[in-house]
Amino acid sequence: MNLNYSFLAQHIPKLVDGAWMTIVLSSSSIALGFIIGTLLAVARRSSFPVLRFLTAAYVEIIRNTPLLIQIFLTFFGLSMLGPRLPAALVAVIALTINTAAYSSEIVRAGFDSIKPGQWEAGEALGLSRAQVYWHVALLPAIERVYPSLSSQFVLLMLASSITSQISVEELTGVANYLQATSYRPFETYTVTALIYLALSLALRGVLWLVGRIIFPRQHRLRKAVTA
């Protein structure tokens, strides 16, 4: 079969819309998942056994079941409880649930890396447990696990392609439509793969820039090591 990419020229607006939907899904889920994951990480270190158990159960269930199944359960489960929500909103909810579980384990590792003396110093200053987390532990913990978080967020962006299975018109959903109508699957998915590659590199660049701004000390240490 002869390759022919010319037909995609007229569908560039559709591909751009699909890429934008991928960006919206990913950015929303990353922000919400990171916040919820951080709260879950704090709960995993709670002094209340029931809270620790429930949090651990949630994390293990999410991390040991396929994302596609989680998306289907969220999609059909929410539709059983009330009015059917837009597919894009359901996708954000499902991706957030998944991201929160993985983020919580990464952030918890960051908290575990904080030396006991730092926790004790915060408590000696009369800070509450919540204040110790906020003023003493949070920023150093995130700084130490930021590369892992960044990788997880990029994986989330790529995994958002699965939401096409519930008719979300993100990049893969648009690609599925184009290849079905054009009968040119190889050309369609080749271009789609290149767009995902560009999005991944762009997201890594944004996360690197955010890291430079939030964690300048880490950047200075790297420069000192390589000097």
Given for the second form:
Amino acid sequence: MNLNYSFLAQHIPKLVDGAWMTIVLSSSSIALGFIIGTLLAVARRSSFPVLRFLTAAYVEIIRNTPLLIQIFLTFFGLSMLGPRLPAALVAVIALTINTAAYSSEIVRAGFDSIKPGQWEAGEALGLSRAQVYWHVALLPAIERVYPSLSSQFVLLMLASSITSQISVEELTGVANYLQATSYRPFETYTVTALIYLALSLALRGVLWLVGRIIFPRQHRLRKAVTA
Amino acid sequence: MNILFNQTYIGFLLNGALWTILLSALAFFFGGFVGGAIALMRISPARWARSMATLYIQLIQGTPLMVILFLIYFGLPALGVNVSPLIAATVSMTIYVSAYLGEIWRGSIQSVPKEQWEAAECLALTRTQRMTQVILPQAVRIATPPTVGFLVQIVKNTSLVSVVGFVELARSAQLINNSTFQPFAVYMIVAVIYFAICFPLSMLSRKLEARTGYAGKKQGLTP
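Swap state to the form predicted in complex with the partner chain from the form predicted on its own:
Starting with the chain above, the whole complex follows.
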């Protein structure tokens, strides 16, 4: 057994490109998936039974099938419909479809945890339903489930490695290429694993910071309780 | 959609599904074994055990399953250890499952009310007696809904081992696609089969969760 990591030095630009692609893929599908997921969570609580059923069905179908299969279905489905899209775009669409379902389930739990008095108070002030959601419920609901959302987003970043299977040149895709050309799989994949580890720590840090900025109240409250 | 009416193809897919279930069972069995040890290490009074287990969980939960799989399937042979697709699949799934189950089970053990730990101590039970006779029986009840929920993740993630040539459900789909050139239809059927395995498990997990009433606690909904 002789390990040799030095060959990777010349491939650092490739690895950086791959890591950057992973960051772009995951941040765009996290942002899109979170927005769509929140809208789905509102639809799930709508007074129209059909809308409720459709969103519930969507969430269950996505949550009970593998992401790999969803990515293939998006890839082949879109190519049947029309012109061939770049693989990275297909990846973002598939990852967004997936994240939307998971975040909607988490955000819905957040809405459910808002006390009935809050909804009624909003209504009593003459706010429309949309206004109650936007001004009263949204921020506290997301604040409560923010830890669950954060871990879901980290899981998504790791899962974006699966998009290498539709030839997206993200970190895992680059690693596959490097190991195939260098015949040094062990070294390549240990370094790749370490880069993913750093990325997930960084993402957790960013999400923590964003939480601190968006929800200053919670932080001050906790400080007051412990003081 | 004429694949649906071809008995050979459907039989081949169902055979793949059987391997998916078998691999999930193996992953749950070995992963549960290691995960249980990790959970106990995480709450051990020995500091080295706690930090080892924490490091393990942080490492595995920060790495994609796919990279772990490649590291074992392509990496180990380069070091002189030969691994078959079945071994690579089982080992990498075991590593992945143990890190997540370990964390789930640690949470369940620690959510047994503090009074129970104290009462057991007051009765002069030893550490082992307290664990096996008082805490674990209650922790199992708390752990059951999230564990069943995690089974769904295991079944879905076995699809990744298709990339090292292990012929389970997802790989069977690729093989059929190679001869039929109808990827969308094939993957649709496969998605339905995965759904048929996972959805009942999800429903069961939700039902158990409603019965034990630990759902709110798990998601950290209490402000």
